[in-house]
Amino acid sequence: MPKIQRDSEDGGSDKDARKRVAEVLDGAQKAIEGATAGTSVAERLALAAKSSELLSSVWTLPPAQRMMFHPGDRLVDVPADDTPGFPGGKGEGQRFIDLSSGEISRFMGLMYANGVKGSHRRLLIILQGMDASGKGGIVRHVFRQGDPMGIHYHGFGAPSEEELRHDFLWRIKRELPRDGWVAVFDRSHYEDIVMPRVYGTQPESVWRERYDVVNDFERSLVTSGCSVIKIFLTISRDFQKGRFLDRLDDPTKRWKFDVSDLDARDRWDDYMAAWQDVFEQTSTTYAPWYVVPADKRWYSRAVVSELLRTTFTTMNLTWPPLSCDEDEARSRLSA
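Can you show the single chain from that sequence in the form predicted together with a further copy of the same chain?
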């Protein structure tokens, strides 16, 4: 993850680059709007491929490549306020998210239809990050045009008494995506490695053996048709302070603030060390980690949107055929 220093507030890209991004987004929008009710399925597919390609071409380096954790990468070296690979500013970023969310919605519809017809393709997104890193907001923005039919969100808090009576994956398995669905985990089984380590609530032997358990678990998910995208939103400690103050100041945000958030903040460095180890032990070829700079909300949302769209693209989904005899169906309808 090479570092690029920028200076201006919204990403610091120059005017020409932003203009180029805007033009590409115009092209993508035109392709998206070109698919109307009257357009044939073949034409629609061609337009979708075009808009998809244009949206991807905005990035100077695909986030999937840029953000993927590689051995030797160090979490604390990632500049949280950087916007690598996206040559536009906040405005272009938000427009990108808008267009991309439409594409994601289309892909979700396709995957759902296939799920109804027996396909096991499904998708799990795992969101991790310190408090106020924007996990909740990402869900809302990336799935802005999504349909509740086909998406399942679940936040994992401290385990309940019942959950503690089972192995740590028990509550995770209950929330996995059904065939054709997307599940979004706000925190996940990784909390059961990081928390006991940071707070010393369980011996090292307990949480350390979970690396292997988790890797096996995720491999079995992937081989059974479930794509797994693991995202860590990285913010600076200063940025978090600002967001916490926002939550205290704004009566509509106070419910998000919990005093335990300050305990976690006090152990910032312990958390970073624990996550560094998680990436080293569990970033696999089948379920890699992506470490995403998130001090600029619009940027992390654009990245997650692109990661998700790219994953869908590689699935090569098509509309399922009719599951019965067409002539018979038509004649029964006319009877």
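Would you mind giving the form predicted alone, to go alongside the form predicted together with a further copy of the same chain above?
Lone chain follows.
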């Protein structure tokens, strides 16, 4: 099965490129079907690895490389409506998400099974972005085939009175993933750096020292077996305006709108400066930041799906063996 040539950053809709994307996705689908029907564990894992490799080959440059924040990168220079690295259009992107989400479900089951048997592997996904950047949609689309048994979602708003009586990581630690689980944070501990800075609710000495605290915290998570994926969904002001107007126009979406969204929009430049500093101070080798263009929803979901699935593949997990004597178990079942 041909792979997409890694010679272009263009995410446009060239007919030949889209045809090649479709061919690769056909191959990935066949491998996925084979992994489901495989007779042995080794065969299933091999076909699953092949399907994931084919899915990754769609990208002209892996999102983990293309989207990772590096020193010198500027958030304001990222084109929010771009689709770098993906040669197809929306249709191919949606199909990619469908196939990838099925593989993610498989990996989640594998990690959960290992967690039950004592493995400490687990995964924390942090989603950040301005209002209307699509954080909730990411969760619904990327994980739609996953087993709810192994996933924990939590959205962080303004700290409650109880939470304010503790250090800023107290409420974060209460929601961390258990062994074998995936936890998705819609906003996170980074709000306790950005918000005090933008609104001046705490002295700079307080929020600035939290950079080192967060780095140490995330390092300890990774050392203990928890992979951390930090994603910032970047959108344009015009795109956000359109989403806000959609909410005002649609009675079924008005509940999503709050005047505080407009307060944050008024401070757009302050937010961009704050997040720029966050990336520079906390994008580390063990827990890097990925800045993902999100004006095109299908594209940001495809990127997050790829980042998640490839993170699972690096865990090199296999199914745990039977923990009792098989012959004895079969004998008792036949009695």
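No experiment lies behind these values; they were computed from the predicted model shown. Rigid core here is just the name for the largest C-alpha set that superposes within 1.5 Å across the two forms. Positions refer to the first chain, counted from 1.
- Relative to the superposed core, residue 328 moves its CA by 2.8 Å between these two forms.
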